[in-house]
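The chain below stands alone, shown as structure tokens; this is the form predicted on its own.
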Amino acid sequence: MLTLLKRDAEAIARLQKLRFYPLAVVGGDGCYLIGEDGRRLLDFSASWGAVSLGHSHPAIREAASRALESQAGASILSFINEPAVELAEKLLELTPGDSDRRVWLGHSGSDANETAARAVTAATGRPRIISFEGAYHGGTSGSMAISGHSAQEGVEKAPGLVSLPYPDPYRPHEGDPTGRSVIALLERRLSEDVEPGKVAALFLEPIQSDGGLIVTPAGFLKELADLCRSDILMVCDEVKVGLGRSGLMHCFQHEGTPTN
């Protein structure tokens, strides 16, 4: 009898797999998840940010349950349906910000955020991309080009795109663990080869995940919302790290970032 790990790897593309052990799971129980083996695993990683409420939650699998005994439509693209607004009007809710705002609903974290910087660089006129090696927002064609992730090395990248190295406090840029050389380094970028008026925007994970659980010295989310507040937006990527997982609702609150 074949193992999921063998069953795996004959029937699922080996593309875009950012896998760091074999671990293979046939099912999951609160904050733990069950092994082929029959362990039981602590899932200190959420599973990457898609169950921060625990595996199979009673209350979650009630409203599942509920929402498909009367399903108002499966999509939002040929009709309004209820269940959908009601979800925007939450998510406006929860957001900080009195700017003129609305929800758009994708299907994953990398249509989101190809569909940020799309629509960045429509509105605002600029073609170039600010982001950071280590990055991973997403699989899709536009999110790998903004990526800085080494699993997506050879990957086309969006046209200017301009890579920085991440803050990291263990592994620091020019052996400064404050982040102040990174952003001494995007000065620098901006005054000498990077026309500010040409950048849409920069993207930005407040705790860079896949490139390995960065967390940001004290004070750099703010210093670098400070340097890009008059003329570069700033779009903070927070689908592994947002909505409670860090402690507060969204991951950049933490330094008190502005949201307009």
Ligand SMILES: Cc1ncc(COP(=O)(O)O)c(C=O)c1O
Second form
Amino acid sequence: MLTLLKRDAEAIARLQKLRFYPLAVVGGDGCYLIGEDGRRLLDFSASWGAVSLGHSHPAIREAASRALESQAGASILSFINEPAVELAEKLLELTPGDSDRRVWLGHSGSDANETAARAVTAATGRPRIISFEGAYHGGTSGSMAISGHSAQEGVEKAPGLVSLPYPDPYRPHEGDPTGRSVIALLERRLSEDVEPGKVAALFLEPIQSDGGLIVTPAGFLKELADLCRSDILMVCDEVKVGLGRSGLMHCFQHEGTPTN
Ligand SMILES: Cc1ncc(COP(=O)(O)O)c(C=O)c1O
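What does the same protein look like in the form predicted together with the named molecule, given that the last one was the form predicted on its own?
Once more the chain from above appears, this time first in line as the rest of the complex follows.
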């Protein structure tokens, strides 16, 4: 009988692997993973945040089976799908702001960021995007093009992408742990070589996740939002830190970031 490790090596492409240890899992139960050898292992990463409510949570199992009992089609493309509309209504309810908003339902975080980048450039007619060094916005061509993660260094970037240092209090830009030097750098660039009228949006992880789990210094998010407010859209990528995981429903709410 082949072990899972060997079967995995023979069946799944290396391109899809970021392995740190030879862990082979056959199941999950709450905060535990169940190894092929029967061990119950505490999953401290919550499988990279994808199972923040635990593995096989009864409420999620119940919701998934309910959805499968009477499936309202497989998409929203050509007819109205009640569960999809309900989800969109719920998301609008959960998200502060009273502007004219709609939900776009995609497949993944990568897909969401890629689409957001296309939407902001199309809606504003401006070609440039600002993002941060170390940012991971996804693994599709369009989301990698606006990311700054070191694992994607060889990837073609969006034309005119402006990359800012993330305000890391432990490895501070210009020795300034307050993040003000990053704000000053952005102000300088907007007045010198980056024409604000050409910038569609700034993409931000309110806590930089795959780039090092970096929490911004107090006041940074607010200062950044104030700077963008007049002219530049701000897109918060909360794939890893949203929906309650930072203690508030949305991570951007920690500094009362404006939403309109
Ligand atoms: C901040 C952030 N954005 C986007 C993504 C991409 O999400 P997905 O893997 O669902 O495409 C990730 C995934 O780790 C992420 O951490």
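We call the rigid core whatever largest set of C-alpha positions still superposes within 1.5 Å between the two forms. Every value quoted in this text rests on a predicted model; they were computed, and no experiment measured them. Positions refer to the first chain, counted from 1.
Please determine whether the C-alpha atom of residue 248 is displaced by 2 Å or more between these two forms following superposition on the rigid core.
It does not reach a 2 Å shift.
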